[in-house]
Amino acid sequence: MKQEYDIVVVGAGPAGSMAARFAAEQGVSVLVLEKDRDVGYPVRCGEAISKEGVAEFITPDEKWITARISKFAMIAPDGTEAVIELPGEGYILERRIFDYELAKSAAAAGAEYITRAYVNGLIIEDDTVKGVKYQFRGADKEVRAKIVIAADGVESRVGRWAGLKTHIDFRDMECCTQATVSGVKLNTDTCYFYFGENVAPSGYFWVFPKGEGIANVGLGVSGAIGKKRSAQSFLNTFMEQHYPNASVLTCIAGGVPCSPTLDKITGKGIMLVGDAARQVNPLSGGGIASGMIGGKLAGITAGEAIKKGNLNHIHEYEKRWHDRLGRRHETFNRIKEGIYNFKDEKFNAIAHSFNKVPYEKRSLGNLFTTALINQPSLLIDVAKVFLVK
C-alpha cells in the first residue's frame, strides 16, 4: 500500500465501489477504506432493483439474484389487492455477493481495497481535503489524496468533517427495520406493497420473495411517525397477523433519507455518493442503482479531474447528477409528500377504482393518476415521470 493515491474512497458499497471502478478504469489510482470486515455485510437493504438499474453496471448473473419480479401488487388498508405487470423485468438480491461482486469489478480495473479500516478524520491543509485519517489492525495511520470519495452512507461523517451540511430534517429520515424469513406462502414474482395506518402511515410496508418461501419483509415510516412508535412494533404486528409460524432468519433496522439530494455534493478535494449525498429515491427509498449511478458519474468525473490536472473540476459533478437523477428525484418526492399524507379511505378508493381498469391497461403510471386525480399540480409530475417519454 502506498502514502498516497489519486483518489481515496471511503465506504465500498454499491456507489463507493463504482466511484473506485471508473475512476480505475481512467488509469488513476484509486484505494478503497472499508471499516466492516466483508464487503456487503452487514446488509441493510430491501434489495429489490430493477434489471435496467443492474445492467448497466455489471451482467445478471443467478449467483445474486433469489427472484426474479414481473409484478407489483398494492394491498389497500381493507385488504384489496391491486396487481399490476411491470414494465421491464426486476430483481430481488443477494447482497452479500452482488456488492461483493461490484467490489471485484473495481478491483479488476485497479482500485486497491482495505477491510476493516475505520476512517476516524481527514487530512486538511488550506480548507481543502487531503487525504484521510483511519485506524487499521490497531494502529493510527494516514493515506494522503488528491481527491476524498465519500460514501460512508446516511450518517457520513467525512462529509461533515469536510464541512459540508449534510443535516437531514427528521420527518425526512424514514426508520426502517426488515425481517428475512421464512416459511411464508407468496409468489415469487411480485413484490408485495402495504398501504395504511396500521400497517406503515407515512409509509408502506414490503415484502419481497427471495425465492420459495423466503422473503424480505419490511417497512418505512418518516421520522415523525418513528418518534410516536416504533418500526419495529409495526413489524411485530404484521407477522402476528399475516406469518405468525415464520422463521426469522435476520432482522436489520436503521435510516433511510427521503428527500432531495444535498445541496452541496462537492467541496474542496471532497465529493460524496449514495446515501451520503441523499441519493436515494424519495419516493420508493430504493438506493441501489441511484447509487451506483451516483458512484459512475462521480469516478468518471474525479478520474478526469485528475488527468486534466484540474480538481475544480470535480464540481461538473454536480451538474451532471442533477441531469442525470437529481431533477427526477426532485419531482418524485413532490409525488411523495402528495401520497404518504393519505387516510386509509383514499388508498382503499385507489385500490377500488384501479380495479376497474382492464388488466392488460394497467401501469403504475395510471395508478398514480389514479391516486392523484384531484391533485393537479401533482399529476404533472406523474405525467413528467412516467408518462413523457
The other form holds:
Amino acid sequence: MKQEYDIVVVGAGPAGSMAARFAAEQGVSVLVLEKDRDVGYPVRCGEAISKEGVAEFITPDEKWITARISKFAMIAPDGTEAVIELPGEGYILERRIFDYELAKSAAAAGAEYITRAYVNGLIIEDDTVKGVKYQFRGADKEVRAKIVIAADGVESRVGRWAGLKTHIDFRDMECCTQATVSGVKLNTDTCYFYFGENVAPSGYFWVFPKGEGIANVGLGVSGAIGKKRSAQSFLNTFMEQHYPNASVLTCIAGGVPCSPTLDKITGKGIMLVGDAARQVNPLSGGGIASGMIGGKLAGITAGEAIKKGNLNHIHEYEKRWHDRLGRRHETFNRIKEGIYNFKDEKFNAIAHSFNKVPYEKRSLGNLFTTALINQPSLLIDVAKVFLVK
Amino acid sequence: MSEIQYRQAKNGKLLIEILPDKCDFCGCCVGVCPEDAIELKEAEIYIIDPRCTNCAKCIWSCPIEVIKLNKNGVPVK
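Moving on from the form predicted on its own, kindly provide the form predicted together with its partner chain as a structure.
Full complex below, order starting with the chain above.
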C-alpha cells in the first residue's frame, strides 16, 4: 500500500464500494478502509431492494438473490391483509455475499481494500481534510488523501470530525432489530408489512421471505418510541404471537436514519455518501439502492476533481445528488410525516377500502392515495411521486 | 474500606452505562450522540466519559436495551 492516495473511502458497504469503484474506474488511486473483519458482515439490513435498484450496478446473480418478490402485502392492525402486485420485480438479498461482490467489482476496477482498519480521526490542515488516522492490528497509522469519502454509515462520525453536522436527531433514528428465522410458512414472492400501535408505532414491521421457510422478521421504531418501549420488546411480542416455534438463525440490531439528505454533504476535502449523508429513502427506510447511487455520484465527481486538479469540483456532487434523488426524498419525507401518526383505526380503514378496489387495479400509488384521502395537503406530494415521476 | 470511585461525565457523575456483553455493536447510539461521546470498534464499545452529558438519547435509541441509566453513578472498575 501507498502512503498517499487520491481518494480514501471510509466504510465498505454498498455506498463506499460504489464510490470506490466509480472513482477507480477513472484511473485515480483509491483506498477503502473497513472497520470490520469482513466486507458484508455483520449484516444490518432487511435486505429488500428493487431489481432496477440493483441492475444499475451489478448483474443480478442467483448467489445473492434469496427470493424474488412480486407482491406487497399490507397487514392492518385488525389483521386485514391488502395485497398488491408490484409493477417491477424485487429481490431479497444475501447482503453478506452482495456487499462482497460489490467490493470485488471495486477492487477489480483498481481500488485497494484493508479490513479491520478502524478510522479514529482525520488529518486536517488549513481547515481542509487531508487524510485519515486509523488503527490496524494494534498500531496507529495515517494515510493521506486529496479527498476523503465518508461512507461510515449510521455512526457518521467522520463527517462530524470534518465539521459537518451529521449528528442524527434521535426522533429520526429508526431503531431496528431483526431475526432471520427458519420454519415459517409464507409466500416466497410476497413482502409483508405490518402496521399498528402494537406492532411498530411510527414505523412498520416487516416479514421478508428469504427462500422456502426462511424469513427476515423485524421492525423499526423511532427513538421517540424507543424512549418508552424498545424494538426488541416489540419483536419478542410478534415472535411469540406469530412464530413461537421458529428457529432463530440470526439476530441483529441496527439503525436507519430516516430524514431528508443533510444540507451539506461535501466540505473541504470531504464527501459524505450513503447512511452517513442520510441518503436513505425516508419513507421506506430502504437505503441500499440510494446509497449506491450516492456512492456512484460521489465517486464519479471525486475522480473528475482529481483529474481536473480542481478539488472545488467535489461540491458539484451535492447538485447531482439532489437532482437525482435528494429532492424526491424530501417529498417522501413529507409523506412519512403525514402517515407517522396514523392511528390503528385509520390503517384498518385503509385496508378495508383498498380491498374494495378490484385486484387487477390495485397499485402502490392508489394504496397511498387511499391512505391519504383524509390528508389533502399530502395528496399533492403523493401525486408528485406516483404521477409526475 | 476505601470509598467508591465514580466515573466522571462532563457535568458530574457519569450515569450512563453500556453493557458490552449484551451489545450488538450496531451504532444507533453513536449516530444519535450529540457529543460524539461513544467509541465503537468492531466488537468493543465504551463511553468517552469527559464528553458525556448524561442526555440519555443513546438509551432511547438502543434497539435492544443494552444501555442503562444508573442513577447512583457508574463506579470505576
